[in-house]
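Shown here is one chain on its own, the form predicted alone, set out as structure tokens.
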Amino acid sequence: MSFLELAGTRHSCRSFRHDPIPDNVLQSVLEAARLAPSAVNYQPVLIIVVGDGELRDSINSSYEKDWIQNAPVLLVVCGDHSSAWRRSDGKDYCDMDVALAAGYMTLAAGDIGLGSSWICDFDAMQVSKLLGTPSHIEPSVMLALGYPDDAGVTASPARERRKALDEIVRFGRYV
């Protein structure tokens, strides 16, 4: 498949089968992340793997959907703020290089037969208390991750809602 058919059909995945994912398969998403492009290659991502247990329990609860609990992995991905480049003017290329990791795992998800989900809407206080981060670590992004339960999943119709290029695209100047 090419890139644009995977980037085509990737969706957000809130429908998991219980099937275990396996180390080799895991590590080659983590992987995806490591080989990210990051501003001035500082590479400030830190991703925390949470299966089952009590401490996922605990971090199922600062999502509000039920979904959740049905992915038997989460990735946890962080941003150290204190090791992100910062552009002259102060910028911080944090969130920037934990977005670029987080869309290279989902793609690599895909691409090797798993299903994921992007979910920001979480209480990241609480997932940095639970999982004992510093203050210079943020929890950013939490990837769902698991084999798709496609029974009964039709086309997501935001799919259908891409704006055309036109609409996103300039050719040299703003107007």
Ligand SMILES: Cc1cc2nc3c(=O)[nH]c(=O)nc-3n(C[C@H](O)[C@H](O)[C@H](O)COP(=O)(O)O)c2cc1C
Second form
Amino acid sequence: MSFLELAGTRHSCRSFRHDPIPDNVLQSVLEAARLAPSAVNYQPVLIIVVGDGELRDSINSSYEKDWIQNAPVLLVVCGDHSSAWRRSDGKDYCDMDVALAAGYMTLAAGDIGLGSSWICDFDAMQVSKLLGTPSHIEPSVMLALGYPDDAGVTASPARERRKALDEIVRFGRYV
Ligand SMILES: Cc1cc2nc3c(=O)[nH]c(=O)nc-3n(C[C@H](O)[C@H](O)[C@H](O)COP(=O)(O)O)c2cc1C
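Let me have the form predicted together with the ligand next, following on from the form predicted alone.
The complete assembly is shown below, putting the previous chain first.
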């Protein structure tokens, strides 16, 4: 599959089969995060893998939608604000580095037949407490990961749900 086919057909998956994710498959997804670029190559990204068990149940409760429970694995993608690059005006690029790592992982997951969905609308304080992260480590994104339950798929491919190119691209100046 070409890159544009992959990007054009993937969609968020919120319905998963119970099948576990083999270790080598999970490693491939994590490897994609390792390969993602980051500002000045500072790599301020930390991924905490949460499978099932008591901790997982507690983390599920940080997000109000029940579908999170179906995902065999949650990847909590954290940004380390103590090691992220800051521009001279102080802007911290940690979130962008986290987003790139998460984006690479969703594409890698799609490439090997896994479904995934970003989750950002969770209680970050609660997750931070549960995971024991210090104040400079921010849990920014959770990725739900698993084999898609095809019966639960309702989304059309990404390419059909995006603005037209001429709505998002300008050549030269804004106006
Ligand atoms: C930064 C970000 C935050 C998101 N947070 C959530 C979330 O909390 N819950 C959820 O169900 N989906 C979440 N999503 C998934 C988006 O809703 C989804 O990617 C978007 O609607 C486009 O659909 P698609 O991924 O199927 O192409 C998030 C996506 C991004 C990029």
